[in-house]
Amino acid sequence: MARYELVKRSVALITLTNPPVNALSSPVRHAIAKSMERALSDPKVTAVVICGENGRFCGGADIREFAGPLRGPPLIPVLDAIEAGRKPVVAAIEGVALGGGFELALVCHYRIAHSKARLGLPEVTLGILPAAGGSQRLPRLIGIPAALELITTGRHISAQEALKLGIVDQVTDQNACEMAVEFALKSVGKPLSSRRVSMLTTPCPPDLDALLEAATMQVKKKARGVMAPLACIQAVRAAATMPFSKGMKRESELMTTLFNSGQAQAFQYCFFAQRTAGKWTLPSGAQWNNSKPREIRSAAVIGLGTMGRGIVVSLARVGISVIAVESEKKLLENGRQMVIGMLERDAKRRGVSASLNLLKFTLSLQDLKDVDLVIEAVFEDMALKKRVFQELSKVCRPTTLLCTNTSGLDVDALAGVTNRPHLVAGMHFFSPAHVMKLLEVVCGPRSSSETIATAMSLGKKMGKVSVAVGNCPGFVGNRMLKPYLDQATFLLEEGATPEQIDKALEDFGFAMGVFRMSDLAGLDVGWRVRKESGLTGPDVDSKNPPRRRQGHRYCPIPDMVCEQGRFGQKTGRGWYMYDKPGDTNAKPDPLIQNLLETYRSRYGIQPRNISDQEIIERCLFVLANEGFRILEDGMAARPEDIDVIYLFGYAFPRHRGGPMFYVSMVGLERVLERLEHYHQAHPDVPHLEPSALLKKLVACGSPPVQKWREYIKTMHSHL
């Protein structure tokens, strides 16, 4: 797990060998300790270089070891021994030096980095903090403000930024290991006391308390309810105010608190859930990553609205040539200008050239005859989409894949109008498509494994987190969203206010509550969907709209708000009021309060005090309850897939782990009991009735979320 060799006759080269990222597993830690002991005791060795195999220095701890008791030597004594050594030790950083790998580099006396290397302490994203001295050494090396920012955000930095900050001593475009060996030879005989970071005095600004207080306020605003960043600030305070040994003790105490917390479990669950999201099984039993995807060199996007533009940018910036199609010249020109602007801004941010040569804009579908794949992103109207797919069948090669960006329409109905139903799939991007990381890949009943494999692979190439889902109304994400939104509006009827509901959800951890988010998205979007579903429209009495539709309870308040032209931020009025159209500063609107009071009076509803606990339980338990039904129906392969969809597509707070993990932590028996209570109180709301799978899991002793798949006995998986 670490290779030892003597180079240049006197330099001990220790190479970490634990692919893919040379993680600091128990055998690696043991090998480092033994190799350093050998190097320091060998009189022929005058210096040491530590590097990683296959161009990667070290990706940090082996997170799989977090689940069990520590085996092998702890990391801190290994690192302390390196730093205390009497011979110069140089870190040759290639690829990544993250987490424990970064802490390993910090105890080396010198650090040489390749120009393309990335460094950072991302522990906070796993619900913990750098606990092998990172929170104590980094402030001593680069000062409090810079260290605080890196440690509390977990941000990765480039080698160039690391050099500017003083983290590394040299950056090279050549072989970092070879450069480190030469550097080590020149360092022999030089005093090492000033190179031992733990012995440095932390540069302490005069306004330390104000600086830490400002950082605390910023963290509380950005990461509402998350413990780890606040603990990181406390650890950095220890580095500024305590001797190194006491600071290390404080770091350890904070780490113990975090490590045993439910938040750390949630963050680490998210880490692994993201990695398993691509591992699903087709009806044939084949996995997509064992079904060879096609290589996509050219693609077309039909429709240059908000979604279409984002999809074009996503394709072009990864080197795929794109033909963008619009129906009118004005729309085409407007779309062209916006796409080019988006690509230029993106390229400037990344420090590369904009890939404008890959773009072609046209009004004619005939230009798509040779592309490998088409993504349709026209208006969400089934008749229109069917016409597009019929035309594509005539124009495109028989082997061209045809995908739709629909957010919930029947993918198989579109496949049915083509001459190649096996080559049709859904690729549901989330807005804005060039920013949001989630991609729902919708498997129609006739989609081939190669088609799904290609869509999944293309999503990965575009930097998306691709999740395979079944073909049902709303797929997974939007299907679950509907009962969640319904509960929020039912709570309005019963006595809550938009700001109370939003505050409860934001205190839970959402960046925005349901009504603020609706104002941002535009209330007219949901209104249009309800009209198309026959839930509202000209046939419904607008003065006294019924509170039951299609046999179930219905809340007409959102329709009444839209009928007043209140569509959210874009009109300056929605559930909240804004200073002007397009403004984002939401303020409670007395007119909405009046509307609610008039509505309740008209229907004889006696408003009651609603607790934040009831808001959380009704909104989030019903969200997860629909997730259980999705698992029953075979529309998602596992609960982890549902959680990944909500983490990356709907901003579910990561420290809660996703809706399915969250209810598993609350306790399935408790969730079942509360759903039964609320369904008894509201028997006309079918989504409150506990799902069969939830009842089954409780009857089986409430197994952990990772075991649920064993209890999902569905013979009709749609994946």
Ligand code: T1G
Given for the second form:
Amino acid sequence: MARYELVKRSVALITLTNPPVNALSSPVRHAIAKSMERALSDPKVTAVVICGENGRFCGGADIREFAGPLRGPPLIPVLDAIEAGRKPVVAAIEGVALGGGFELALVCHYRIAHSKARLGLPEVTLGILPAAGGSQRLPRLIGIPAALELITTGRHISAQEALKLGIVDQVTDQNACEMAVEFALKSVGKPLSSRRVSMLTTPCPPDLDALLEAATMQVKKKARGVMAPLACIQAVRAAATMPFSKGMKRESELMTTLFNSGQAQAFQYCFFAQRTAGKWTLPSGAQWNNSKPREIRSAAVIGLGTMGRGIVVSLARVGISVIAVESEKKLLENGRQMVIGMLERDAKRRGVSASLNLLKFTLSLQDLKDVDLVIEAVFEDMALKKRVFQELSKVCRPTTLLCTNTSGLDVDALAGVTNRPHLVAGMHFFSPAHVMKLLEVVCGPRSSSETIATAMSLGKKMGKVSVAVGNCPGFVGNRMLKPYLDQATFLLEEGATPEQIDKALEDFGFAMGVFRMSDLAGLDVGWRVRKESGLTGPDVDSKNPPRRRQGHRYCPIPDMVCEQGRFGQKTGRGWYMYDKPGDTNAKPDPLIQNLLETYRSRYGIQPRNISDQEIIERCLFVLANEGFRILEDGMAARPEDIDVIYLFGYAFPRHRGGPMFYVSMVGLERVLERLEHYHQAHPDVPHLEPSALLKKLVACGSPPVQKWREYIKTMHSHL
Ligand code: T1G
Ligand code: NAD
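Could you present the same protein in the form predicted together with this ligand, rather than the form predicted on its own shown above?
Below is the entire complex, every chain and molecule, led by the chain shown above.
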């Protein structure tokens, strides 16, 4: 767990050896403590260097240990002993020094970093705070404003930035470990007191209160209801106002509160869920670790609308050459200008040059003969998409992968019109495609393992979180969204207002409630889909009772809003009103109140007071209920995949862990009981009927979410 060697006859070199990230597990802490004792007591040793094996210093505490009681030596005394020791200790930072790893570096008397190393205190992203002295030492070393920013955001910084901030003493392009040994030899005999960060006085700015207040406002706005950043601010205040030992006590109290809050568990679940989601499997037995992706050097994107443009940018900025296709000259020119502008802004922000030379624009599919992969992003129209796929099948070489960005159409039906159904898959990006991190990779029944491996790995290359999903209407994310949106509009019928529903969801943690979000996305998109699927339109409306469609309860209010030309922010009117088209400041609109009142009286609906609890339960339990059905149907491999889709594609609040984790925390028994209650009250809403899997899990004693997979195994899987 840590290798001990004597180098240059007098330097003890301690190498952490706990792959893959040298996390500070109990045996590692033990090994560090023992190695330090040995180094400090051996008279031959004059200095110590600490480094990590495989070019990675240390990824921090072992997060897997957080689930159980503390075993082995606690980290703080191990670190304190390093700082207090009478021999100089140098940290040789390669790869990463994160969390406890950074705190380990902070107790060393000197820090040498490789130029490619990254440092940071990401604890806040795990729902906790730097709890091994990081919140007390960093402000002493670099001052309150800089420390506050790093600790409350969890941002990783480069070695160069660390040097500028005074965190590291030297940056090198050479072997950091060898440099550290040389540095250690030169440090022997120099006084260490000024190098012990805990002994420094925190430089305290005169406007401390104002600074902390501003930081508090900022984090409250950015992450509603999240406790960790607020606790980080309190810990930094302690570093500014208390002696080190008292500050450490405060840090520990705050950590205990966070640890027991439930939020920390949710954040840590998200960390592992994100990593689990990449591990896809297919019914054939092919999976992430036995299937080889193809290398994609060139791609084509068809359609330069909202999605196509973002997809072109996502591909080009990772060095893939792209041929972009439009149907008309004017649209092509417009698309070209938009893409170039987006790429230039993106490159400027990242401080690199825009890769415009990778782009080609054309009106002809004939130009796609030689590309490795195509992503189709034309209108959501099956007949059009089929024509495009038939054409691609003729034009592209037989090995080209053909992917579609459809939001929910049958990927296998598209595969069926080509001469290579095994090379067809869905690559479902989210809007805006160059910003949103989620990619649903839709596995059709005929998609080959190589096709899925390639789409998943291309997603990763583009910096996306890729999740493999089955081929069903709406796939996973949009399939679950529908019953959630339905509940929101049913609640409107029954007496709620858009602002009341939005506020309940925002208090739950969403950055935007469902109506505000719909106004942003545009209400016409869903309206068009409902018209195409026969749920509304003059013909349908005249033949059906007004509040029933296809045998179930239907709320026509969203259609009525669209019929008035209210498409959301872009038209300046939607569920809310805006000062002008394109404005983002949503204000309640009396016209919507009127519309709701008239509607209710027309259908004899007596409005009732609806509690926030009912809003949350009906919207979110129904969302998870559909998630259970998706698991039953084998359209998602595990609950973690569903949660990752909601975290990265639909901005589900991270401190709630995702819809499936959330209901597991509420208690499955209670969720079942509430769904039964609501289904009884609304028997014409089939989505409220508890799914068989939910009932089964409750009957089996409500196992934790990580164990659900064992109960789904026997059912038919598409993944
Ligand atoms: N503990 C346990 N496992 C970890 C881990 C950790 N800290 N970091 C990574 N892993 C596992 C991960 O689950 C995956 O496992 C494998 O390593 C490779 O990870 C006292 C309280 C270091 C930048 O927050 O940010 O210190 O899936 O796929 O892309 O104040 O991992 O292969 O089974 O992410 O090269 C603070 C978390 C802890 C850092 C590498 N530390 N890690 O990224 O590989 S709290 C962190 C990362 C703490 C102190 C406190 C990244 C990475 P598997 P990967 P990568
Ligand atoms: P859009 O209407 O903004 O753009 C579609 C573009 O395709 C238009 O510019 C159109 O001119 C072009 N086009 C149509 N036929 C073409 C042809 N034969 N050859 C070349 N170009 C052609 O639509 P969008 O919102 O970008 O959606 C595109 C696809 O992405 C749809 O399948 C949609 O369901 C899906 N999608 C949309 C979103 C979203 O939020 N907008 C999210 C995920 C997926």
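Here the structure is a predicted model, which is why all the values come from computation and not from measurement. Residue numbers count along the first chain shown, from 1. The term rigid core refers to the most C-alpha atoms you can superpose between the two forms while keeping them within 1.5 Å.
*Asks:* Hey, with one rigid portion rotating against the other between these two forms, which of Ser261, Asp80, Ala33, Phe389 would you call the hinge?
*Replies:* Domain boundary, by the fit switch, is at Ser261.
*Asks:* So the chain behaves as two rigid parts; what rotation angle in ° separates the smaller part's two orientations between these two forms?
*Replies:* It comes to 7 degrees of rotation for the smaller part.
*Asks:* After fitting the core, how far does the CA of Met179 move between these two forms, in Å?
*Replies:* Rounded to one decimal, the shift is 4.3 Å.
*Asks:* Give me the C-alpha shift of Asn544 between these two forms, core superposed, in Å.
*Replies:* Its C-alpha moves by 9.9 Å once the cores are overlaid.
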